[in-house]
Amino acid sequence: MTKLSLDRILQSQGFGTRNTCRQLIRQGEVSIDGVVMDDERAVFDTAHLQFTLFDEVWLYREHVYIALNKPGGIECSRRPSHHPSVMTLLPDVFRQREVQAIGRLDHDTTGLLLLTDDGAFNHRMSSPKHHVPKRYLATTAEPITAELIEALLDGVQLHDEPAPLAAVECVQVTGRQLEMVLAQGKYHQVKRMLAAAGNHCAALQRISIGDLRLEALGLAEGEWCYLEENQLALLN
């Protein structure tokens, strides 16, 4: 059980500095169970705590775990170089909470992206030792052949890798689409593996991480949702 003063609760949830949060409380912007709160020093048990701010109901979350259906033309960095940041698709409170993308998708790659402010979770999910499988739907520039599938499953040699890299699974979907499952998470791995196998990637979408499938989340491109415990369990 964690108990915090109301101003610290708001601050922890990304609503600004402690002084800013105190002003919001004094202005009558915060209510709990329909009662307007005007004492920033009031202490509450944070377990299952809900509060209303700016006419929106918020659930206190020690950490946030977010799934986003990333569209094309978006960079995963908080400080993008050539395209809008993924943070432009999320509420400002997440920027205040220093939410970060877990790994990266290229600006032109779409699909399932995870974000969090939990550093330990981010590290575990990003670590090569964790080997979380990721499934991609790749559209190829040239028709897919049996030899291409065989090469991707057997392993292809990339320029800066000491040993060949192989797909965990690789299945042809259409004449120019295949699903590939990878466990390594190397830089531009799908695109580079396809090129090394004699084809090229025309479009790429990440459709699942672990057993968490983008389709099951029901997110349109650019939409996001919180991940709850049962969904986080699918990532292990």
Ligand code: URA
Contents of the next structure:
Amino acid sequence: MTKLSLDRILQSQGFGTRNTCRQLIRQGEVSIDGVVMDDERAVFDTAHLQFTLFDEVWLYREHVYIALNKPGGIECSRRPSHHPSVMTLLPDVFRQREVQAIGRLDHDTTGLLLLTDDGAFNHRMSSPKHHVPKRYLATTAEPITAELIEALLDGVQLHDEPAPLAAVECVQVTGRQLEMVLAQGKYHQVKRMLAAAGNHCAALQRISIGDLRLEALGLAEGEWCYLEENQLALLN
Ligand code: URA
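Output block for the form predicted together with this ligand, input the form predicted alone:
Every chain and every other molecule in the complex is listed next, the one we just looked at coming first.
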């Protein structure tokens, strides 16, 4: 059981510095079970704790795990260089909690992006040893041929890679669309593999990570949701 004072609880959830949180509490902005809590030193068990702040009900979360349906024209970095950051699509509390993307998608790649403030989880998921398969829907500039699919499955040599990289799975969907599953997460991997196999990637969407499917989350582009235990279990 973890017991924390109310000001520490608010701070841990991304509502600002300890002082800012104390002010919010003193101003009567926080209530629990419909009762205003204006004592910042009041202590609560954080398990399943819900509180209301700014007319919104918040569930205490030690860490947050988020899925976002990333639109195009957005960078995954918190300090982007050419396009708005993915953080602009999320509530400010996540910025305060120092949420980071788990791996990156290119600015023009759309689809499933995970973010978290759990550094150990992020590290584990991003590690090259953790071969969680990622499924992409790629639209190609040139028509897809049987040779292209074969080359992607056999493995293609990328510049700077010691050995050829192969797709775990590769299936044609339409004349210019294919689904490709990768076990690694190398820089621009899908685009570079398609180019090395003699085609060109015109559009790219990540449609699943492990067994977590973007479609099952029902998120429109730009929308996000929390991931709960059962959904996190699909990532292994
Ligand atoms: N492969 C790419 O080329 N780009 C991405 O954003 C993800 C995988």
